[in-house]
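Shown next as structure tokens: one chain only, the form predicted alone.
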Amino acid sequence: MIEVTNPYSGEVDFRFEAVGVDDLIARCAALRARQPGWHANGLPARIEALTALSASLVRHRVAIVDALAADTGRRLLAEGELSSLLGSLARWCALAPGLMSEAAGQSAVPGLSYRNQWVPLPLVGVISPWNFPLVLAMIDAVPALLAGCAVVIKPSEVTPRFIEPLRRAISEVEALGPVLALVEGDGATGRALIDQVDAVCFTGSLRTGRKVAEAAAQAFIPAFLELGGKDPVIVTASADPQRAAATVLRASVLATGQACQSLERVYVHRSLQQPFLEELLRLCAEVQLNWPDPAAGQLGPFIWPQQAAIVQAQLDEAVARGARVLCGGQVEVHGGRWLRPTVLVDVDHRMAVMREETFGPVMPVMAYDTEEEAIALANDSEYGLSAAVIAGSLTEAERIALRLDAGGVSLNDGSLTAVMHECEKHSFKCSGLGGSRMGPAGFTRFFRRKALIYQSGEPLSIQIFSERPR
């Protein structure tokens, strides 16, 4: 049995048992003999069982709103993780139509002609992290099911408690329920998994994303990573302080830092540094822990305990090397664990929270005095998944962010990368590998393309290729 702590009071209030081995090759063999009808069946059924999944999970609302809040220590989250979802599912839907026209053409060779079938890969693995349990459950799952692929997902063994109220909601839609499995599991249930599918799905750490990839390499199938972060955001000397500690504040601490896409490196020039703390503090100031009151307050609880003691060994390290804590910089234990936001000032690039990907709310800020140091210190890192420009124009934005070595950038605003599905882009670095799970790719990346080459006229003949005396 695997016992899970509630983030928000500390305890073990719950219990699951991971699934077996043999078990998960049963389960992903008959995800596998069943894909080929569902794919057979047409992309209109499988948009009428996606439209029926939404429908169900309505109906399922309060039970994988409690649950998901039960996870994560935050309600309100919870509530915009399912939100979430149906605009996904919504919006996949309608772009599925027109993503899936297939190529034709003639060859400059005379009487050849060709056009291409999309495939599907019959069995997708999806590994999805702690932090966003449902939308990250989820977020490969709608398209690689819309393209015609069975999914098996392995959620996170930290937030286990809304995969009985997703399950009912998916038993629901009879269609859907013999394509798509969720199996209980730590890491080695998710390494067993591995093995089972024609591809892998991983949002999570790099450390565990070298794994994946190993064993994907392996298993010699694709694997799409979305990995760590160490998300830098550069303001400038024109840039409004006001506006600019207000964004840091929302894009650092929203969801407790826990977000791949949250900021956690502020460079700020020298010019504006005094006028931009002096507010950030202040906004900091007024933001309030969910405790002792749940409905209350914007910050909520560290959801795995082992990432609190992680952050606050950052913080410590950072200030025995000579950096200023402002406000914020202690672990609070509350029966979970909390932390409320945290300013650091005199970093520097030989401390883990300028190098390491910190998963907190702690705004490390860090002065500079040309454009060219600014841009050298966001790029100087192992990760590039995303940034943030803020300046007193988009024109200046732009120019800065078109230098960064990230997949993407927010210009006069953070973390819009949580909110724009729509474009694709990929993972700088060692923030990931494979192709976009945004825009059409995050579709499109679930088929293999198989080339129909036709002759009309006549084949050669091996007699062309004789040789012949010079």
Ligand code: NAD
Contents of the next structure:
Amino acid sequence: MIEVTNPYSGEVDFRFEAVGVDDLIARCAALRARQPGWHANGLPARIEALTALSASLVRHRVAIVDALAADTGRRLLAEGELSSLLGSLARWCALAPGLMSEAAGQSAVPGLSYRNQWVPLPLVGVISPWNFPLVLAMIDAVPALLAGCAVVIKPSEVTPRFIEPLRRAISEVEALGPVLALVEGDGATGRALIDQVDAVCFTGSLRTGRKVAEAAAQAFIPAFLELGGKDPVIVTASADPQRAAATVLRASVLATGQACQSLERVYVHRSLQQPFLEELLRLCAEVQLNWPDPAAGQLGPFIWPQQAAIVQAQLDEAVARGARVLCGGQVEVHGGRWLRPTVLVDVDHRMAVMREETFGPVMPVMAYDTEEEAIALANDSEYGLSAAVIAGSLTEAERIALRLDAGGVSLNDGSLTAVMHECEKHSFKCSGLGGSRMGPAGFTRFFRRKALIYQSGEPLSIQIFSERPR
Ligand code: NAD
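Would you mind giving the form predicted in complex with this ligand, to go alongside the form predicted alone above?
Complete assembly follows, chain above in first position.
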């Protein structure tokens, strides 16, 4: 049995059994067997099934949100996760028909023509993390199902409570149950799953992502990896310090900083540092924990208790190396673990808090003097998930954004990649691998293109390859 700690109370209040490997193999075989029928029914039937899933999710809304709130220690974001999933289902159902263009044409070689057949990957495996348990379990599953794949999802062992109510909602859609399964388990189950699928969509840490990439290479399947980040924000001298501080605060501490696209490094032009910090500290003081009243405040607990220890260790190391804490800075234990918005100054790139993913409500602020310096500092990271630029004009912000080594850049705001699903976006450097999960490619990557090449003339004879005398 795997024991699960409640992030709010800090007590173990949930236990579950991981699926055994034989059972996992059998379930994957059953999904694989049903996939051709799911695909053969056609896209309109699949859209109908996923629309029915939306209706079923709405019927099961209370149970799913209750379980998610227990998983994560926060209710409003749990409700937001369900709404986001409903939005994603509606969006992909509307978009998918327009993305299925099977190409056909003539070759430059006389007599030859071709047609592309789009062949879905039979079984897609999804391995998801704990920070947005529902959204990240379903984010790749929805387009994969629409593409005609069967899908098996292995959510994080840290947040498993939502699985059962979600499973009940899925089971009410007759067409979907046979091709969409959720399996409980930990890292060992995730590892075993990779050997049973035709592609793996993994969202999680870089450390685990490397292991998943290796296992996928051994299994010789594509791996779509969405990993961690250390997102920088550059605030230029022309920015409005009030607007910049409010944006940085929201985009850094939302969800207790437990979002891959959280801003984790703040570079402010030296001339703006003082008014920016004054406003940031004023706003930080207004942020409340959702403790002791779970229905109040803006800041939930750490979902995974060990994350609090990781964040505290980064803060302690930074202070030991000369950083100053202007607010927050100490994890509070009230059963679960909370950290108030934390602002650090006198930081540099030797410190883990400027290099490693923090995944907490921490804003280390560094002053810069020139645009070149700001860009160099922002790009000085092994990660390249996303970034932000806050300037006096979008033109100035764009000039800087074009030079940032990151897959998505928010201009005059922060963390916009969380709400912009329409455009394609790669994860640069160690933040990911394997194509965009957003935009059209988020759907088309689940197909292989088969080329049917038609000969309407005479096939070549071997004689035309006869050697000739010089
Ligand atoms: P994690 O890497 O610890 O675990 C993720 C999943 O991998 C879990 O389901 C886990 O059981 C499974 N797993 C563990 N070992 C495995 C193995 N050897 N083989 C296969 N699966 C294995 O990540 P986490 O701590 O749950 O999530 C936080 C991380 O996720 C952060 O780094 C965050 O930035 C990242 N994340 C990225 C995105 C993105 O879109 N780029 C989104 C959200 C979270």
